[in-house]
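Take a look at this one chain, the form predicted on its own, written out in structure tokens.
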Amino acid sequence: MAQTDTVTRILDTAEVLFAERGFAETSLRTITSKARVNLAAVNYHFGSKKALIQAVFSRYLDPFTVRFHHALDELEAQHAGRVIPLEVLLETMARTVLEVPAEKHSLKVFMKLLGLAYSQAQGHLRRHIQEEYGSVFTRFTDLVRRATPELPDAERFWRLHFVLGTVIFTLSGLDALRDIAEKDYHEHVSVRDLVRRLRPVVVAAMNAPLPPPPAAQPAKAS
């Protein structure tokens, strides 16, 4: 089996297994065998577990990376120095996602992953995809905060964190709403059709009006 061929074999099986299970429910030995390498071959490729969730995701990010600064070119091109929209911004990340998977294993497994990300990451994760990815995730935000000056930067935070959870929710449960949607509403929903009814919902969440501050609390008696 040639060295390429073995490594695309253990990330391919990695990266289903994780998704399924999590990080810490997937041994490396369940990992080996499914992918019928042995131990060895995963030592000598990745070096450690750590280093092998670390390559799954980068199989995604790298491609999503190079891609999502392109588009975020020529979106700035276009403007020329004027604000780019929200809606447009969430659009262009919005096709950016769904074009990377289709190199790869699929967008539900990918949006497990990311949900993984948050939820499970352990630090060395968290570093990971920082020192590694950082950059692009910090432009969009900073071209998000320009186009949403109304929102103080703690609000936009929860906002963003709200609408990524809305998305890899539903995309990660995919083929569930899928069969709900074609039993119960006779409807048959492509990811696109799915995309078209999200976008308005997480632009409204980001438009929402600001929360009413906490109520005071009455002072105690002396």
Given for the second form:
Protein chains: 2
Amino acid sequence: MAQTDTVTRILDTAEVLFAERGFAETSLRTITSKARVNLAAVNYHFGSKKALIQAVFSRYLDPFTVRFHHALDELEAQHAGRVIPLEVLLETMARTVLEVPAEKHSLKVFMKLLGLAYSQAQGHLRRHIQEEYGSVFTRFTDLVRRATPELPDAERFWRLHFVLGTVIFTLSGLDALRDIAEKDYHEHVSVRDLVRRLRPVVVAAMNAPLPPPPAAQPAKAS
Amino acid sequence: MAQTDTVTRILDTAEVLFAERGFAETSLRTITSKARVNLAAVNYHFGSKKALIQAVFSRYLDPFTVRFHHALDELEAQHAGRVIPLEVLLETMARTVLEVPAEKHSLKVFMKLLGLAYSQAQGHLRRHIQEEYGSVFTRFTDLVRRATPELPDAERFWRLHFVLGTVIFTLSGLDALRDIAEKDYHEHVSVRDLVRRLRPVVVAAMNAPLPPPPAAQPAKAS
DNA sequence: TAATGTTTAAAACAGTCGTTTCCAGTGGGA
DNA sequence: TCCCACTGGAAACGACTGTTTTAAACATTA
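Mind giving me the form predicted together with another copy of the chain, seeing as the form predicted on its own was just shown?
Then the entire complex follows, led off by the chain already shown.
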């Protein structure tokens, strides 16, 4: 068979449709007809629609996890026990995220899927991702802790999620934003342009001054 | 009629269920049975499910728009043509967002709905919000432009969306994050706590140094 | 050749969905 | 009094969903 594998064709089609419309709004019939495979093929190869959704994510996250662990290994070896600067850590993560889909898939699709995974409750998905890929994230945050010793733990936790929100929100809604930006500012924006713009903002956000301690009794007077 | 209005009961129930599960995953039967109203009542009062979704948003956004225009009116009067500082603008917006749902609804639900509106494509919703409430946003961004004259237009556009991502992402995924934060750091986090933490981060993000200009020809060699 | 793993076609399953309809009441205003 | 907007119950409509089954083909491998 010269044509690509049925499993691959299903995954390729499903990830695009999922990213465009969400999970519940994409039926197996739409996927299989657009992929020109049999309807029963999904349940044959994956078992269920839920399993297909997880498989779509695994195809991105598995290579990402391998690469990111490898990149962190190299980083730790280079710095030999010394603290790895925050910007190097962020840079490494950004580079790895950009590398993985560049091989054959679309970064835009990947980011849209990540955004969906967070917003569309889909309990099974969040659980699956947490259990399967939580350890890489823990390793990363441990390194970030050593890079920002002046930050209280809780403050660092929140700020990491702040910037996570920025990145996922921006890159998952990229198309709509890009259209507006090009129309209003006559400026073509590539993903790498966006990363370039993101870098100083993210660094500034992490290094922002600490907020004032909460007022014990929030008095109305300013 | 001692019991609350049917329309109100539908809206109250629908907004909670939408926020919990998303739009497509919430059926009219679930809404009407939990609200203890007749199934046909939704189509009778709202016409369709799409119209119900838009009505849920309008109940938040209509009073928000009124209040925000009013707050901006006051602000412009106070500053009498002089430039309104960025932090005052952000503070005003935050205060207005916090005020509106505090009356009778839940801020958490409101933010989750906003997050859904962005992620769940739902073309009709995005269009409806854009057409109905785009003008307030335009007025606000115009004021932000005068407050940050040193920023190129495109840069300011992107940074506003960066911080928008932070806020929506954080507040719409608040419950899950709060659980982790309380478990790991034994710290109770209220929405106002979060706003307190958000403030310096957002200001730092907007005031971050400009990124280096893009390389004219992105050569492979580093 | 025989066996095995894939793929397709077609149909049916049981279930849910949004929407519509018919009918029976209720209340208050004209 | 009649009218009319509102509410309720119940049922049905047609469409679509994920899943399963039976059937027949195809490829590769043993």
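What you see is a predicted model; the values in this text were computed from it and never measured. Residue numbers count along the first chain shown, from 1.
Trainee: I want to confirm the hinge position. Given the rigid-body rotation between these two forms, which of Thr141, His70, Ala40, Gly22 is it?
Mentor: So the residue sitting at the hinge would be Thr141.
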